[in-house]
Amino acid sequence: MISAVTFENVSQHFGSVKAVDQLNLQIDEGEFFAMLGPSGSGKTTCLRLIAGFQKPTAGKISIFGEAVQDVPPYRRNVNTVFQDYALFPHLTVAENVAYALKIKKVNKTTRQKESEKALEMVRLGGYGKRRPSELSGGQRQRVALARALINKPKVLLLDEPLGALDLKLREEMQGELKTLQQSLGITFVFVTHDQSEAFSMADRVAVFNEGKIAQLGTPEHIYHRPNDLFVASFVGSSNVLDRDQLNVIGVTGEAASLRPEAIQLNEGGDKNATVISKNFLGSSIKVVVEMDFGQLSALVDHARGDSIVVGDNVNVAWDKEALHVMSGTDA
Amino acid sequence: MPNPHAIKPAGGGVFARLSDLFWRRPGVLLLTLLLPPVLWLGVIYIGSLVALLAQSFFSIDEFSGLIKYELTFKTYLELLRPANLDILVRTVSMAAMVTLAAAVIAFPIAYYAARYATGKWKVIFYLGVMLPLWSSYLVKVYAWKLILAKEGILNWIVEKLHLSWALDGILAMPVIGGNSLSVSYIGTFLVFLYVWLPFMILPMQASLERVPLSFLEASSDLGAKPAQTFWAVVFPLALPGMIAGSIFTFSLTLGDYIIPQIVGSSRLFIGQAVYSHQGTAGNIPLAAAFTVVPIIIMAFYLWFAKRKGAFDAI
């Protein structure tokens, strides 16, 4: 099977900064792929390399098997939803959406029909005559999406598409994007620094760190089996234990992660820890306990957590498999 | 019991009391700020302009040379006499050519400054554009007269390059040619272009500053080649700046009477006509009628630009 996007030893250097460093990557056709990482980790640069806004310093990039590193953006069958949406202020919403068709010299009636259809797809039917400035942030985001999809691209790139939206709208759009991707069957590649966004939408996630991919896999795999300390700490607020701490509990290894929700409080056994803080998070309660080797944070439900008071002595335990010993140690 | 520390004591002095007054009544502050410019612009400037324009509806008695204070369109009819009509056509064509050329030359400069220049290069850009405005306008025009003269440096360079035949060919052309560049319309055009160019570059650069790189990328991403991106995105967004610049270059050329007097053929432009009619000839009604022409042309130009959507991006 031909993969949608392939990176072979791709590097992008800006002076002495290695934004992307000797990167290899395969994105499959029809998958929802997330590039996750902190700012400056090279994820946005990778997206721009696929779009063609930048030329790699070295390496080979192919889209559906065709080498594209010397192909300008306007000849790539790839479209982008920009972080700032980049809607043209001098055009109406319908003209923005139909921009790619106008460039292809499609006649006006078809253009109007297609743009209305694309707007209906993102639930903005009837908004065509307005100006982008008259729309809310969420609506502009949908217009940008409709504009990028009107050409039926082979790959759709999304650069922090939900970054500017408020929490409720963001969650709503996450669901919509996922549904849209499944119904269209187009390969979606999106960049985000928000792990919950990446996990809730993507089939596979690549975690970026310093121009390289620290780990690539399904959300479940990355969450439960982080490769190294960087991934463990970036992906959610995991407890990370170093070698000395592991020694205390009789485990050998360089480092290990322990998910807060895998920790059991007062399921029986000796009182081996002291509660030092308790935070109400809504659906669950976060309890930080002090043990003989250090602090751990635990997420517990109300049945367990409601009765716990700061200063209590409690029993702390976890299943053996929950403690994930990692190979890599670089943070 | 009121807490004595909840409110700071009122400051003494006139300014402290004024600050309090302005805070309580923002309208008073606005009035204080606006009154002087409104008086200056509204009453003194516009008022005297209207008074001048009103003169254009009077006429001059051909025998006594005195102004007859009766409303008439006679003076405007006089504008249509071939000699006067020539002046209008000459001036308007010159202004149009200067504006067009200024837009073409200014665009790459403004585009470079807006898109690529940063830090030191931006300072150099502003200095380069503004520096000519610091020296006297008359000095620049006379300098150009020397540059364009038959004995001037431009002629010398052309000779050294063995291109005299080309220059002679251009100067031999009817209407725009002449004995030398300094006494031809081409010379007048070059000087106008040089003197007004900053007024085109600056507003154009300001409007291009507001076109983010992502617009160009989005256009390219959607399949537009660079030329298509230029006409579909960059040009329409630069248009308001271009119009603003063209208002300067066009109206300044329409009203100028010094450049065509120093560099060019001796044929009159509107500004020179106004100058001579209100001065030596004492025909203030005709001078006023000449003045009305650029105003009407500019009003029509702006109306047309607005209708064509030139200001939609603002």
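Positions refer to the first chain, counted from 1. These numbers come from a predicted model, not from an experiment. C-alpha atoms forming the largest set that superposes within 1.5 Å between two forms make up the rigid core. Compared with the form predicted on its own:
- Core-superposed comparison between these two forms: the CA of Ile213 stays below a 2 Å shift.
- Comparing the forms between these two forms, the C-alpha position of Arg131 differs by 2 angstroms or more, with the core used for superposition.
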The other form holds:
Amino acid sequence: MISAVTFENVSQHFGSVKAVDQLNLQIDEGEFFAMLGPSGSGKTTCLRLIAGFQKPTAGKISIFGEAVQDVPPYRRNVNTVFQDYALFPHLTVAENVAYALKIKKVNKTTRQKESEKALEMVRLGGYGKRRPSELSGGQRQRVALARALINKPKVLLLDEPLGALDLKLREEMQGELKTLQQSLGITFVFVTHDQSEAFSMADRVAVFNEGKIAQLGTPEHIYHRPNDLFVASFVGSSNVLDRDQLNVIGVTGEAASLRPEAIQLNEGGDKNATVISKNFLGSSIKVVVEMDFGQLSALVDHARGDSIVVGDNVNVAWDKEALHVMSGTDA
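Right, the form predicted in complex with the partner chain is done, so what does the form predicted on its own look like?
Nothing else is written out below except the one chain.
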């Protein structure tokens, strides 16, 4: 099976800065693939390399088996959706969506027909005569999607497309993007620094750090089995235990990750911890306890958290499999 996108020893250097460093990656056809990482980690540079906006310093990039590192952007069967939408304010919605077809000198009747089809695809049928200024942020984002999809790309690149939306609308668009990708069956490559976005939509996630992929896998595997300290701390909150702390609880290893929601705070048994703080987080309550080897953060539901008082002595426990001893300890 030919991969949708392949990186073979790809590097992108800007002077002494290694934005991407000898990267190897395969993205499957029809996959919703997320590139996740902090600013400067290399994820957006990878997206620009796929799009052709930048040329790699070294290595080979293939799209469906065709080497493209020397192919200009307009000849690649990809389209990009940007965070700022980049819509033309003086054009109608329909004209914005059909703009690429106009550049290709497609006749007006066909442009109008294809534009309406694309708008219906993103649930904006009938909005063609409006201007971008008359739309909400979520609607403008859908117009940008329709404009990208009208070219029928094999790969759709999305560069933090939800970053300008408020939380509620962002969550709604996450569901819509996933549904759209599944219905179209084309490859989506999504760049974000937001873990919840990546995990809610992606089939696989690549966590980037300093121009390299720190970990690649399903959202579930990355969350519960982080490779190293960087992944454990970047992907959600985690209690990280060092070698000395592990020795206290009888576990061998250099470091381990223990997610707060995996910790149980119980009455009865040995009172092996003291509650030192409690914070309301909406759907859960964060409780910090002091143990003989240091502090741990736990997330508990309101049924348990409401009865806990700072200064209480509690019994702390977790399932054995919840403590993940990491193979790497890079910070």
